[in-house]
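A lone chain, given as structure tokens: the form predicted on its own.
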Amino acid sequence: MSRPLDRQSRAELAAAVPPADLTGFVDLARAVSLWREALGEDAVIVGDGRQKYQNDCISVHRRVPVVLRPDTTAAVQRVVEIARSCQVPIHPISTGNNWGYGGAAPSKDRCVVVDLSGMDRVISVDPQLGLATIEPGVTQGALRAYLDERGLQFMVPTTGAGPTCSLVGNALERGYGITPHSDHFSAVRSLRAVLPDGSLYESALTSFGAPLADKGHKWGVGPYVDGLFSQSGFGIVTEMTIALAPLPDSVQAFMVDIEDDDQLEAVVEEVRDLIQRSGGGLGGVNLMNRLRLLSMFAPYPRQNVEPGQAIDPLMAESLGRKSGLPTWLGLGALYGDDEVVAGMRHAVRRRLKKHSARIRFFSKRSVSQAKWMVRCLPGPFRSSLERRVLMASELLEILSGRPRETALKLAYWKASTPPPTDRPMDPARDGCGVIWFAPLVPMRAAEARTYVNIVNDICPDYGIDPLITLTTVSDQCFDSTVPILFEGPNQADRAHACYDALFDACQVHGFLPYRMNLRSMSRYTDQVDSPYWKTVHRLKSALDPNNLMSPGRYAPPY
């Protein structure tokens, strides 16, 4: 039996948790008492430590009454059992660094956050099979350090979010990158999860005594149930096995300058054909417009832009030319032994040279030589080239499976404070405003042009700069990322209105996001007549009849 909270503890809880936060709870005080008994006092946070879990870059506030920090699967099971017996809703996070989609905040108000960042063990990495079994608190940077310490030549599935972000959380959100295993949930081989009743889920092969075969074969046997835990509130994943790509003999990046916007359609067709014919030697390809490039290479021109307005297209063109940036830039990676990469270089150059006056390939060796050459240049020419060479160096690191903060600087472009240099970047902590609009766009010329025109037309109406990236996520489809950057809460409403306008306009043409922020999730899940969401509802209500596990997360309300 639990020991009831004494008078002082109840007073502390009442002081730390406003009455409005308690609405709907059957017995939060009893739950807190039981959690303290199960986890220890330090793992149950009811005071000021809750603040960082309530806000994110998207300026949506969630009230979080309690934060729990279990450190084992057994502890997570006990957390869930107590939540169920006390009828308290809970919401798990891995590290909470889901910037631009909701961060650590739950989808609904007054959920207890279950912070799994303390579960940060790399359980094992099989050196022959390249299978890494990890807990949810393992970050890109932590896995990289683990591999380096043991001399294991595998690539971390990197993303633009950088070293401090969870691999498990990103895979469950179906994140992606441009390293060989670009679709990160596709690289998930098996998982273990705590279900809403506190029981432990494992696949059939593991249950029948074949855990290694289970980890090596994604689909197992019977219905594929592991997929239910991706983008859902069906359970809390406490362990995951992912396949790591081996580091090839040669990693090279290429950049293709596209000066004429009219060439975009032709380049889209060529990129699709290259990927379909590459046989795996070509990694993902990014196409970035000039404004997206400016956010990487130039400071925001604050003195020349009216507050609440977008950068004028003529100004963007002038700034781009001054910085030597093309209208569009294609960026990709080549992987394999020297002969394979040499062949792919020839194919890329042959297919794209008629659409670009400048195609550059670079490797670690050529970047090292460029660094030496830059040091020999006089001052006026050095700073700009140094910045470009540094970015090329960091890009190669990312493409080689070494996480960097290079892309994360984007979140700070319009922020009032620059990115920190003395600690890891954290856009939510530092007050950055960013909402990601991430629709899927078929990899055909006409669709790509229609989509780009929509973004260019709508964003400036809301004072948002149309920064566009098209990233290949398959042989047939781009995912586009448009960061809706804004300055502070005063501009948040316009930023969300821009998101809604983009969603509505793109939906007409079938360009819909693969991933939603917590404010906009209901745009999908409120479609109660949808056969898909009816099925999700039936599954969710069967596993979680009281809707206590991440209520509102990719599931219709009930």
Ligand SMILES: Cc1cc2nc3c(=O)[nH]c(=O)nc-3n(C[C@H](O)[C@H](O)[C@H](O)COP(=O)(O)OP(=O)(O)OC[C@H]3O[C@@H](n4cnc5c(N)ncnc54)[C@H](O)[C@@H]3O)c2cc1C
Second form
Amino acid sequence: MSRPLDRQSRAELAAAVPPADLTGFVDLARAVSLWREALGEDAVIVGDGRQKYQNDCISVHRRVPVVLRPDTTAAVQRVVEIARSCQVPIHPISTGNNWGYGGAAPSKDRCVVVDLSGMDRVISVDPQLGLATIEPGVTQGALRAYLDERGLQFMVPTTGAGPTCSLVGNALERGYGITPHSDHFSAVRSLRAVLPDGSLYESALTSFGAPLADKGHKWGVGPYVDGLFSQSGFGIVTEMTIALAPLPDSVQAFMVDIEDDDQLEAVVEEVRDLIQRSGGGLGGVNLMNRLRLLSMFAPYPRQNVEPGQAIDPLMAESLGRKSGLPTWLGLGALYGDDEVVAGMRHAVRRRLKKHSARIRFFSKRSVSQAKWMVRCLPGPFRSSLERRVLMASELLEILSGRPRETALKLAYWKASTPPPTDRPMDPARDGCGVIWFAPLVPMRAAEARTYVNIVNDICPDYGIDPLITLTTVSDQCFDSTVPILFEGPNQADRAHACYDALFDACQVHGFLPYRMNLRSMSRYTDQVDSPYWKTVHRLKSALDPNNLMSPGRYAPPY
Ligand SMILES: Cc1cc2nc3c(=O)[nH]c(=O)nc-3n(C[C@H](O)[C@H](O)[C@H](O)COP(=O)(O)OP(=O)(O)OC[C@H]3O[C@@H](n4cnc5c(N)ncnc54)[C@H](O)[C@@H]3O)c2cc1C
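One more: the block was the form predicted on its own; return the form predicted in complex with the named molecule.
Full assembly next; the chain just shown is listed first.
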């Protein structure tokens, strides 16, 4: 029997959920009462404290009536059983920092958010096999601290989103970085999840008593089911094992300046060849255009830009030249024994020197030397060089599996407030406007050029600066990220219109996003008659007949 709600809880619930909204729920009030009994009062938030879960940088607002904070797998099972018996939709998050795609907000209004950030144990790291078994709340920063405390020489699969983001949440979104295990779901070896009926799922071989073999072999045996839990609403993952890349003897970053835009096609071909022949010694490679570099190295030139307009290309060129930034920059890292890295360095130089007047390699040692030299320079020369050396040093840290907030500053470029220095950055909390357009582009010269032209043509029509990065996510494909940066909620509609125009134009050429923000998700999921969504629908409705787990997330409507 559930305890009836006391007066204060009833008042809080009424304030959180207008009575008209409650009519949609079979029994939200009863669910809250049962959750309080199961999890304790503090783990059930119905009043203040729900703000973080309702908004994101994409300027979306979802009404979230309740937030739950279970701290064990058994508690998550109870959460799900109660949601099912009371017919309340729920949406799990790990740290909820899915900035630019929807943050902590659910795809649909009026879902209860299940916040797993309190499940933050590193369960184990096998020092020989480099297998880390973690809970959803384990962040990049927390895993780094765990490894450092124990002297374990492995890399954290870092991303631009930085130290406060969950490894499980990022892997489930199929996020990526540019350390050797760049595709983060590829590194997932096994997992445990709570299904929509409250029962437990475990990867195949674990269920047969071979957990270590299971963690060492991604595919287990039989149909590969673990993948169903990524980009979906098939269950709540409460434990995951990921393979960590060992930190090699040598990590060297390289930067290739490409001054002539006409060289882009040739560079794309060379990069593909290098990646295909590197045998894993080359991590991901980023090709970034000048505007993207400006967003990293120079403040937003607000005084020179008409409100609501994009930066004029000539001005971008002149600002870039002033800051010493090329038209395109290739950025990557080499990993391995000293001899392997020396060989790779030679290959990078040999292939790219025809297209670039400047190729720089840097290692921890050369960055330390540069830091020392900069300190000896007279004041006027020092500050810009100091900034670059600091940037190189932070970049090298990220590429070595040490998370940093460096790339997160991008979200603040057009924002009215600068990135905070006294607390961790959080672009959603700080009101930054960013929507990621992230299409896959085949790694061929002609496709890359077509794609770049589309982005350069369309973005300025919407007052958006075309900031382009092309990242190698496989031997055959780039994922491009275009952060659609906007200044505030009043520009959000134009920013979303820009996203739609990019989606439409790119679709014609077959360049489609690998990941969706929750306002645009239906661009895919409305295609209910495609063989793909029909199959997803059959699987989803078998496991979740009442569509209570993350409804609308990468799934067609019921
Ligand atoms: C400037 C900037 C740079 C960025 N750089 C990168 C980058 O380099 N690479 C990258 O991939 N992303 C990047 N991002 C996007 C994003 O911030 C990260 O991917 C971030 O890691 C996602 O948030 P999270 O880890 O807190 O996951 P969450 O927000 O917790 O999870 C994301 C989604 O996964 C699902 N989910 C989460 N946990 C569970 C669970 N336990 N069970 C079932 N489903 C679950 C939910 O649907 C949830 O909404 C960047 C964003 C910004 C603003």
